[in-house]
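Next up: a single chain in structure tokens, the form predicted on its own.
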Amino acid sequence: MRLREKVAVVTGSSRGIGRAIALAFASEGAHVVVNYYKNEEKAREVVKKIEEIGRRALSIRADVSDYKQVEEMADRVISEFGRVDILVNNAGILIKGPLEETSPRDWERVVSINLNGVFFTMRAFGKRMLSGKGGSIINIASVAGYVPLVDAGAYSATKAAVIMLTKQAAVEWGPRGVRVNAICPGPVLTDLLLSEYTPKELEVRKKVTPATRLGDPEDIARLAVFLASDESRYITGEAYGIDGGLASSTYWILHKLLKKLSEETGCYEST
């Protein structure tokens, strides 16, 4: 097991991404603490499956937006378990809009949740991961943090930012025992995408993906086991893209795209 009794948060781990990480960590040996802000119930669920495994688990509401309640989890944590090893900063929002629709009120609240509750979770956890042992932190971020996300308001630049973030806490702690890493997932099946797209185009995402299928929560799980673990304790502030290949595959869809223009017009040759 490689997370054999560490200490791991989660933050919104009741559903998604986060569940499947919570999971996967109690897996390879880890107690987890399941964060959530509005599904209990989904959060004890993930807490009887993580018991059901063997290891520890507890399910604690928390805002990632507001420092109060950030501070006061920190404190439970340590608390019950003594220590925090692992923290997967997940939580996160989109509110979609083209930028000149997107009220001030929703970019706030985006940052709030994106951007401020990551900064909030690391200098709580952080701090005493830096006067313990050290530890790892992964923060979720998003293709979409490099590769703007059209019509999607403040998403995009709060996923660039956790990214930047990521690298300068990473050089910041390092010398201190603490690595810092982001995962950048592309389209995931979610309830968030599955939500937001209908069976017909989500068919069309996995045409123009590379690997020509989307992503599993539980793909982006095993990456977060890797980071967490010793097998990764050479890797610091780097940001990895999950995506099938999607991010890469500009010159990919246009090729396709006019060779299909081609099929039905004769108008374009490939050169």
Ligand code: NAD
Second form
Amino acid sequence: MRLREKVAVVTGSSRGIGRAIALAFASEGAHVVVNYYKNEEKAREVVKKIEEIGRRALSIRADVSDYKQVEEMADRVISEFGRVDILVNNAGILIKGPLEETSPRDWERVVSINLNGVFFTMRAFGKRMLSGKGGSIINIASVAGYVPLVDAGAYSATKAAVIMLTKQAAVEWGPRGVRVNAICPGPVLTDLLLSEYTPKELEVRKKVTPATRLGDPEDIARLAVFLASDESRYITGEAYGIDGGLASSTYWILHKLLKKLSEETGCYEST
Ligand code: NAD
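To test you: the structure above is the form predicted on its own. What is the structure of the form predicted together with the named molecule?
Every chain and every other molecule in the complex is listed next, the one we just looked at coming first.
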């Protein structure tokens, strides 16, 4: 087991990618704090599953965009478990819309959860790791942090900022034993994706992904386990794409498009 007796906090882990990470950590021997925002019942179900695996688990309600609540959560974790070894900043939202139609309110909401929330939890738990035995912090960013997501400027901007915040903290905290890395998923089949894209749009996404499928939350959890464990002990300040090859496929997609156009119009040379 790669995370035996470690204490991990996973934000927004009542469902989706966070849930998969919480369960994978437990299977590798960690005790897990399941942070949630609204869905207490689902958080309890995750806690139950972790306990069935044989680890300790605790659900804590906290809005990551509220620093006071984050500090209270950190205090509670220390009083219940005595320390924190792993933090996964997973909580995040997507509000779509072209920039000129994005309301200042929506912009601020995305920034407050996706960026402020990551900073707040890094600050609160990072401080405690720095004064303890160090630790590993994993921020869930996105491919959108380096390739603009169509009609999702607020989201893309926050994810780019999270990648830089990751590198900043890695440099500042590395000498004191805290590693900080980011995971940048492509499309992963979760409620977030299902609420924003139609089944047809998701089918198209599969077709433009070299791996020919969407990501599974467990795909992301596997990388999170690696980054949380000592197997990655010399890795810090990195942002790992995990997208079935999507971000590298510009020319592959272009080639497909040109081929289709040439079949339809005869205007382009097909290779
Ligand atoms: P999801 O909507 O299923 O899960 C997000 C979780 O964050 C939910 O449990 C939600 O309640 C929680 N949350 C939202 N606001 C919160 C707040 N203020 N405080 C605490 N918790 C809060 O989505 P997901 O797909 O599992 O996404 C998880 C992370 O992965 C997000 O950061 C998302 O941006 C990122 N991501 C997802 C995809 C994808 O395709 N699904 C791709 C790239 C990155």
